[in-house]
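To begin, one chain is listed below as structure tokens, in the form predicted alone.
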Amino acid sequence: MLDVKNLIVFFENAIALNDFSFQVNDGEFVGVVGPNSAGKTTLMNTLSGLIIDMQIKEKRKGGERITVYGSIVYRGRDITQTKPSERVRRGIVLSRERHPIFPESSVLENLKIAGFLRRKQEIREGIDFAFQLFPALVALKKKKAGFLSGGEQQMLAIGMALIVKPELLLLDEPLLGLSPMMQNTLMDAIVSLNKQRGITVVLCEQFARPVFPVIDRGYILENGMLTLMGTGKELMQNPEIKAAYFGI
């Protein structure tokens, strides 16, 4: 489904991703785990195409130079230079960290806004799906999104991504700043999307404990470089991973 080869991303003279390669098969749940500043968000922005918009904006204002090397192939087609809007149309959808919602609009309005590329019937179906996945949002649908808790905002952000009907759902640190209980709730919902709905998922996270037990395969990203890879079970049993991420 997705084949990323030798991906290198520079911000001016600083390297954010260094020769990173990985593959995602149809229907898989793949995790990319690493500490802060490992390059996870840069990877998500590059896969989704947002890095192209960032390049354009920086060039216009004479800011830092962003350079990307390598290739991204999706379903047999090279999309390395494809605009983010076109990637969305092809089924690649990113749910970004820190809740990219519209705070002055209600939960329901946010979900409707997210479906601007879809027909009305598809939007209604998507909203129903989001409420089925996150029942807690039903009672909040008229509430302004800016007044939601962190966990509720994250539910909404993922729900907005689902309105677009993704084939490949990219999740950038959805567990950031959430309580362990809310982390488990979100992970259960994401597993349901993958296993029951068949949506392929790539999740980037710094919290390994809730991620490794449910992923099919995982990649460890540190300082922009791939350091380890394997199944979730293999990574959990690796002594280095136990020491670094579980304190064992």
The other form holds:
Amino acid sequence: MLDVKNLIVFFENAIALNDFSFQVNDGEFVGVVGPNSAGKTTLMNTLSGLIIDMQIKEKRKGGERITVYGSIVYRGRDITQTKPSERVRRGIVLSRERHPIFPESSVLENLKIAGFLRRKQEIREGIDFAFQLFPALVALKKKKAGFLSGGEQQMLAIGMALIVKPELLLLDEPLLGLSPMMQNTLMDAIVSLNKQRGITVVLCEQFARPVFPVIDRGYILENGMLTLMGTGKELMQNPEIKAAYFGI
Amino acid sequence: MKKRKERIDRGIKARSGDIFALSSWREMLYVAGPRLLPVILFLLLPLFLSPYWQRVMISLAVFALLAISWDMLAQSGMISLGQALFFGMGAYLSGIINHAWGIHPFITIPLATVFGGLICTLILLPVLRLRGIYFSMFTLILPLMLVRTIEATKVFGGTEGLSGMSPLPSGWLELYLIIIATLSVLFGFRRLMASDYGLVLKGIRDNDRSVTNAGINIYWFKAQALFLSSAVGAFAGAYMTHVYMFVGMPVFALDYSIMPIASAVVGGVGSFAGAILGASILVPLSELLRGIGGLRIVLYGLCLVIFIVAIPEGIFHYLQRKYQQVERWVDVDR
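Previous: the form predicted alone; requested now: the form predicted in complex with its partner chain:
Every component of the complex follows; first up is the chain already shown.
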């Protein structure tokens, strides 16, 4: 489905992604795990195309020069230079890190804005589905999104990504700032999305504990380089991973 | 082979506290050159100019001062759309003092500077708590309000204004005083914003809540920044009163609000040098286009658009980057 080859991203002179290659098959749940500044967010931005926007903006401002090399092939078509809005139309949807919601709008409005591309009927179904997936949001329908708690905001953000009916859902640090309880609830919801709806999910995360048991395949990213890959179970058994991520 | 452009800073300036460690003439020239260039230009250029262009130079310096004062406010998080308030306040104050008691300009100008700054600060004190667009709207309305007040109540000469102010002693003094004032404000404010005090102001712009969390009263600091900025504006106004020997309603005109903003944006916001550079481009440009006639404003607007679209960061920041950085192609190493 998605085939990424030799991705190199420079922010000015600093290298953020160094020769990163990976594949995602249809219906898979792929996790990319790495510490801070490993290049996870850069990877997500590159896959969703946001980096093209950043490139243009920085260039006009005279800020950091962003250099991208490599190829991203999605369903047999090269999308390396495709605009982010066009990628969303083709089914690649990113939920950015740090709860990207519209704080001044209500929960319902947020979901409606997110579904801009879809028809009314589809939006209604999508909203129903989001509420079914996250029952906690139903009571908060009319509340301003900026006043929700972190976990509720993250649920809303994922709900917003789902309204667009993605084929490939990119999640950037969905567990950021959530309690272990909340993390488990959220991971359960994501797993059910993947298994029941058949949405392919690529998830970036620092926390290995809730992620490894549920993923089909995992990649360990360090300093922009792919250091280890395998199934979730294999990674859990790896002694180095155990030491680095589980402290055993 | 894949290549990318690499950027390297020409880092030769070692700074510890306020001590610069420089080892050769070339390095000294590299550091001092850009700072000396405007000083030399501003001081020597008037000697070669015709009397008409010397007058343009005075108005250039005035707009540069207003642009610097706008930049100062912008850097402390207050976007003002009413520099004309500061300008007009200074102009009227010195005009009234001079008209009523016939006091020498050398006394009225400093008086108008200080009290103009104080009055403007007091007027704007209630809106310091407003952020962003609300503050801007208030500053935009104030000068318009004052104009109508003067027109309706006929105070201070009403629509005719006050004329017959005492001129400054000599033409050369008139010219060089404002140039020296502009240069000292430029370097003084640059120094101020680089100090810890300036850091607080910049912090207020970036995130005022965090600054409050550091135990700093942001409203007190904002008021101080407002005083500094409006005092500079009032000085420019007071000066112009004695140059034109007249003060009237036009001092609250929109020109004095828009032009400084245009100068600062074209030159680059955030470094007072950009404001001066912008004024040095826009003011002579508007004079040059005077010969064209009807389409003058259109051409002028076109120039502005081109500057802003082509170099959105501002001319000064662009030049600064080119001066301080070297670029070269390197291989993308695997």
